[in-house]
Amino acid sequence: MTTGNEHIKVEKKKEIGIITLNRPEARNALNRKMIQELGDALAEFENDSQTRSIIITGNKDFCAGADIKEMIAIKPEEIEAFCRWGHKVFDQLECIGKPVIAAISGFALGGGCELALACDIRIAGESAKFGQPEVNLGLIPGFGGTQRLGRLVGVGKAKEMIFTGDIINAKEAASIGLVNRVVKDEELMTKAEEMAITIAQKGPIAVKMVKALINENQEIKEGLEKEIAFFAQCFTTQDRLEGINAFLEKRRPKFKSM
């Protein structure tokens, strides 16, 4: 399978493809290189007729969000292209013709939560924590969270999570439908692989059709386009600079609605 990856590991176990985010020193924060490698790995599995189901997981943490240190260096006029690129790969993940299971332990925040949302099924270890804390940086979710979260947990709960930026544990995530099930951390990959094997044994054409039909009913594309535009608009504000600087300086931000 894929070789030469810097930030992910790609492997196959018979009919299962496994992608492991592998920047543990950064809690698997998403940077441009990782997003590119993720898209390449998905394309490879899409074209591999032997792969029937896919698991995405992380080394220690699932994914703590976008790489803030990289984001602060992106110019406002470049941010829409960056956001659109992330959307392209997450859309690729959502629409790939094979079921994708997210096996989540540790942090799944911001872009990491959005990555899990783009998967078909989410299995959480007991250590998993979920949230969309972008408002703490003067930003909004930029990789599909404003659209996919509400479709999964309901509009009211999605607004609460995004407005407050609160982080919830695996038990609460299961109670609101954000994850399908919670298992012990040490059993996470075993349970994910068991489900992936079960799905892999079903009719691949039928499974592909079911996924396409369910996704088609979501009517999400217009909302995702607006999210890209609004996310880019956030990068023209002073609040965004204040929020990110406060995060890096480990202090409370002082937003001025500018």
The other form holds:
Amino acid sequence: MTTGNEHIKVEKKKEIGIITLNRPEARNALNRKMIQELGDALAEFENDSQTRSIIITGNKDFCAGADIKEMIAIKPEEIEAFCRWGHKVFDQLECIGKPVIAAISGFALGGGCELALACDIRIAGESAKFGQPEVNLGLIPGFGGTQRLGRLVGVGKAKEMIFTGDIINAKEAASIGLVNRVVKDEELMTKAEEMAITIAQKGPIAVKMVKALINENQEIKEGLEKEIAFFAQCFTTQDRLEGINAFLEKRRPKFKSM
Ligand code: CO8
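Alright, leaving the form predicted alone aside, put up the form predicted in complex with octanoyl-coenzyme A (CO8).
Next comes the full complex, this chain leading.
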């Protein structure tokens, strides 16, 4: 498979494709390059007839969200295009004709939690922690979280998570249906690979059809479009500047509702 990726590792283990987010110094925060590499790797696996199922994982952490340091440099007039492009890659992930398992340890926050949500199945190590903390930055989830989280855990829990920005552990994530199962950290990849192999042995056309049919029932497109528009609008606020600056300066934000 592709070599020369900077922020992800891409491997093939027989019929399983494995994408490992690999930017540990930034807790695997998603910058443009990483999103691009992710999209390219997915396209390659989609076209590779030998690959039957895919695992996306991290190292110590799954992913701490969009790269806040990169985001501060984006102009409000550029944000909609960026958000839309991110959505395209997350949609590509959701719609790829092969099941995708997220194997999650450590932080899965913001865009990282949204990345897990766009996968078909989530397996968490005991160390996994989930949250949509965008409100702390004066922002909203912008990679599908406002739409996919509620469909998975129910509207009430999704609102609680997004309004409070609270971080929940793996056990609680399992109890609300955010993850399919929790395993010991040291067994995370073995368990994910076992499931990926089980799926890989089923009829690929049948599995692809089932995935498309279940996704079809989600009626998500309109909501995702609105999320892009609202994220772009939110990005023009003073509160967003204050929220992001406060994170970078490692202090609490003072929001002014403007
Ligand atoms: N972006 C950039 N850098 C990050 C991020 C991030 N999301 N998360 C962590 N880092 C960096 C830290 O800045 C730090 O770098 P440095 O050593 O240079 O200061 C390094 O990773 C290690 O992090 P910490 O020192 O903070 O480690 P802690 O163990 O104390 O805390 C946390 C770990 C809890 C993960 C903490 O880093 C944190 O809260 N991170 C931010 C989480 C967050 O708010 N995520 C949401 C981001 S917004 C988003 O995802 C929106 C998605 C939609 C975007 C739509 C289009 C733009």
